[in-house]
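Only one chain is given next, in structure tokens, and it is the form predicted alone.
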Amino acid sequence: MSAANKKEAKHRNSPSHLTIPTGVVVFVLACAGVAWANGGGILNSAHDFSSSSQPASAWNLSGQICYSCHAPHDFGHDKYESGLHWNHTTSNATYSTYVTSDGLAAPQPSGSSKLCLGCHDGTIAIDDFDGSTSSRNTYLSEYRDEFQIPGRLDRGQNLGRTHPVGVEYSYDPSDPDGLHSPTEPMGFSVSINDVLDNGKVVCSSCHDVHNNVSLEAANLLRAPMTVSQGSASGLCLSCHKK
């Protein structure tokens, strides 16, 4: 190879002359914009009730992280019927649900949302788990009032002021103003499909209850909602086109 050819080959292979595929550039830029992720896990998250510095030390007598929700062995409490080796009493409340502009009411919550509401609707004591190790008299309104489902006179049982749960994710590829394809990403989850429960929107579609991929200091949200968190209405726009 001549000296001129060697010089040309060296120039083509230099970092400043490499051609990067467009998809790689988009991926790198996307990663640069997702520095808001926390994903530190359940330890020290909003659902970690093990710390002696938390008010939970008064009612989480076991001092464990997982035990107030899950039990590795069910000692006759039959909470397994709720799924996930569930160790906490679930709510039997009947809720007022979201009503569309067409007058259609969302269904009663089902699936994993029922497990969340066992604490967050305020009708069941948050220390009502395991059947024997708790005093069963600490309610969310007393512990962290801001985390109880919002409402007015029927606070806790009024889901009409929250995003509807238990509804089908009704993707229509022909609707330019509708929902994104369920195969598209949702925050740091692989896809929207991954945060649905049998194709339905549930509480954990927006909130990462185990803090694996959620935002720091944002109520366990999977994507930002404010500019200070990283993107205005980013959570909404993850699913909704507008």
Second form
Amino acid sequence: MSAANKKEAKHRNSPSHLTIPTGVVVFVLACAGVAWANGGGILNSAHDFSSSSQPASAWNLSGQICYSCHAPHDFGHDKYESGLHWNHTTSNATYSTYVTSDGLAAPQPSGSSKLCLGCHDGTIAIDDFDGSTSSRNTYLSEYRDEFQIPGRLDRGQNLGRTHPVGVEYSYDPSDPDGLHSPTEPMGFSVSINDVLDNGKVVCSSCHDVHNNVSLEAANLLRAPMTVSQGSASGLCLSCHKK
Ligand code: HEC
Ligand code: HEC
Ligand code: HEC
Ligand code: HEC
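Any chance you could show the form predicted in complex with ligand HEC after that form predicted alone?
Let's see the whole complex now, leading with the same chain.
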């Protein structure tokens, strides 16, 4: 017996057309209230390597979120001596660094910047975590080439094209062109002090790796950068007075 398939045709109502009288110009001003929305946490963010919305399952065989960066127990791997239960290999690269307008070179990146560069400088495989160099060896360049920092353009260990990291945040109240007091608020964070690492600027001074106190869908930034996000160069102006 064969079943008869009946397909019902879908009827679409054609949209009715509004006739605007000639000569009448209607301006609709959509005054979108500036509402900053901050990231909803690491779940489904760029660093959620368990998420099916990105192809990380190809290299994150753990199927966990935190594990490619942190482990609850360090089984003697000593991935990062300064704590954080760090589980990912860090980079030994020597970088050329930003030279300021005064001719002073920024120091080598330190503190938690080293943790980011362990994936983002492109010299260490992103799946090189949990004590063993994985046999897959997936590098950021193969996975998300555009997110390789530094070297996005020149593929070197050149941090000279990146905002200086490892530099002291030195506040001079008498300098009108200088920096804001470190007790002032910073984006979604309580204060500038909160986003410094031992008083220094690091990658996570501007980015929130866990997507908690960063702007929704905007490179994990801690404050807006565009008018549509909330304020033009708001991130820069939260530290710099000019
Ligand atoms: C892509 C790497 C990465 C992933 C994934 C990650 N973290 Fe982190 N985590 C970091 C880095 C880098 C730091 C230190 C710098 C910072 O806080 O920005 C850190 C710091 C922390 C700290 C110290 C307190 C703080 O925020 O400064 C805690 C607690 C923490 N992470 C918990 C977690 C938990 C729980 C997860 C999983 C749900 C997780 N992290 C996933 C990279 C990661
Ligand atoms: C002074 C603030 C600041 C610091 C410090 C900083 N970034 Fe960024 N980063 C930004 C901004 C703003 C963007 C958005 C894109 C742009 O304007 O280039 C960005 C973009 C990115 C991107 C997205 C790719 C791209 O180029 O669009 C990655 C990945 C990144 N940064 C990683 C890092 C790493 C790793 C460090 C530390 C070595 C770092 N950032 C330090 C402000 C900063
Ligand atoms: C375990 C490796 C790893 C570590 C450690 C890591 N990242 Fe990433 N990061 C990645 C990968 C992989 C992506 C690309 C994710 C994707 O979109 O597929 C990424 C994406 C990003 C992006 C782009 C976000 C967006 O909006 O798409 C930024 C910004 C960034 N990382 C900054 C950082 C900073 C800052 C740190 C340190 C505080 C850090 N990352 C630590 C692997 C890492
Ligand atoms: C977390 C605070 C912080 C944020 C956010 C920040 N900066 Fe900076 N910036 C500093 C510090 C500290 C220095 C090094 C000391 C100095 O030059 O005053 C610096 C240095 C600089 C310099 C180098 C000055 C020189 O003498 O060569 C420039 C240019 C600059 N920042 C621009 C920016 C821009 C553009 C942004 C936004 C994308 C930004 N900064 C965001 C803290 C910050």
